[in-house]
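Next up is one chain by itself, shown in structure tokens, the form predicted alone.
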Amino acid sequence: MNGQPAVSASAPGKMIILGEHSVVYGKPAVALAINRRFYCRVSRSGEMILNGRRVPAFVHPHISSVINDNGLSGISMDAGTQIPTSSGLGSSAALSSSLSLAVRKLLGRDTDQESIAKDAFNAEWNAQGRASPIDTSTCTHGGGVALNCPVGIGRELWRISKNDRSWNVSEFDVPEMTFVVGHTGIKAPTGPLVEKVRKYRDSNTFAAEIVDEIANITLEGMERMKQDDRVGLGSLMTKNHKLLSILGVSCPQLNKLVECSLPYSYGAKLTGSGGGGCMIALTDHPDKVARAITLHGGTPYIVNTGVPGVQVDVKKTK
């Protein structure tokens, strides 16, 4: 990288178990970080290269966002990732919490998790115009994190604030359990969905009603949780699902991928902000539940709690 002092970090992806959408509006949701990473490698630049690339520094409003935060006009930035892009995985909550932490690391700054979620979320809301710090937090912290929950249930971390929006993010204990998740293939950007249900939200009393279910729903399932009910939390996912169908942010793909899991599965959903992307089945028997994902035309990731947080990678440092 041009011969200079370099930084590389990465972070996990992750995946919704209960609240989204309804998080947007302050209420609570519960996410867990996914053993699927984003890497990048960051050194000094005066211009915004890309993967070796020359690119305008406004190529990508994630990395914008955070360049500019941290006083920077461009930087030389290599990046890989294991995420699939637009699918409700948080691929860009990940790109933001990495970058975050390689250019603090880079320029001598704070590099506690809460600067960092702070950095990603800001990047998050400035892409899309409308987001909740769920995923980032998430990619930042890793293990379960939970957004409003009640006291007693989580731990909390940092409270994240915007506009006429906040948020308590919480560190939330999450047993060992395993999930497959079926991507749909679909890209899906979260952006318009979300600006979707705001519509619909704001001119239906019915929409809004949904949206409050969706809450009822999510801290029920933090108390499955912790009482380690996997009944009981499949159970309240696969209900969360249909709520969400109402809301219309499902497709019949993701439909499709819901319903041929859930003859091996607690329960089943989508994931993220929906019209393509994943869904997510909790499970015991995960190879079941991949090969039905497969016959039905999606690709499926088995994966499992307990995922570090956002971190430097020593070894390519230098």
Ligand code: MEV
Given for the second form:
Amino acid sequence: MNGQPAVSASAPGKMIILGEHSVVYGKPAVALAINRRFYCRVSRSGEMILNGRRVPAFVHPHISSVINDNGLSGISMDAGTQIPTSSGLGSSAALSSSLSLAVRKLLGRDTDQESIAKDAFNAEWNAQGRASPIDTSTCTHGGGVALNCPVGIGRELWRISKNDRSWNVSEFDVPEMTFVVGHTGIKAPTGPLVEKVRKYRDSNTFAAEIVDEIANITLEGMERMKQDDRVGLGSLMTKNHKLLSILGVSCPQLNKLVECSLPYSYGAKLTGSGGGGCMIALTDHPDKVARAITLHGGTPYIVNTGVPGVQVDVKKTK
Ligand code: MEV
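What would you give as the form predicted together with (R)-mevalonate, now that the form predicted alone is on the page?
What follows is the entire complex, opening with the chain shown before.
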């Protein structure tokens, strides 16, 4: 880098099991961190340097939000990722969370998870125009994270509010479950999809009822997960996919990958904002699901869950 002291950090991607889009309106959601990570290494700089090249400060809204929140106008940042971008797997949340930790450590500021999750949520909000903290809190904390879950499901971590919305963020013990992610290969940025749902919900009571119904099945799914009832959880995931399709955020490729996974799965659904990106299937037959996804034009990843959240990567920090 530039000879300055440097800090390396990484954060995992995530997959939403139930509740995307509805969670933007203060409703519940549940997500798991996955074993694909975003890595960054930062050192002080008067200007914005990304992977060795000088770039305008505003070039990446998540980066500028995190560094501005920490009182900087520039940083030298090397970045690498195992998380496909604009795919519903939390690549921008993992970027924001790992960058926040690295910058805070470099500046000697607090590095508790709550401060990092709040920096990362601000970045997501500024970039998307509207957001919930499900992605950023999951990428920060790791493991399993539930928003606005009932008492008895999780242990409260922190609370995040924005305008008239607020979310209680909790962690929960992740049961043994196998998921396959299927990537359509279609990039679909989150902001426009969140805006599409907002317009539909604001102008149509049927859409508002669908958002409420997603909240109901998300609460039921949390109970099923706690009881290790995969059959029940899977059927709620498939129902959630149908409701998201009615909201207009699925697409033919996502529907195809969901359909072809169902014969070998407890349930399947799109994950994240939709419009392309990825779907997930809960299964005891990951190889069969992966083969079906490949045969139908997708790229499968058999993912591990229960992975750690944001962390300083000590070996790479000097
Ligand atoms: C995107 O991963 C999840 C959405 O619910 C947006 C958000 O919660 O910020 C669609």
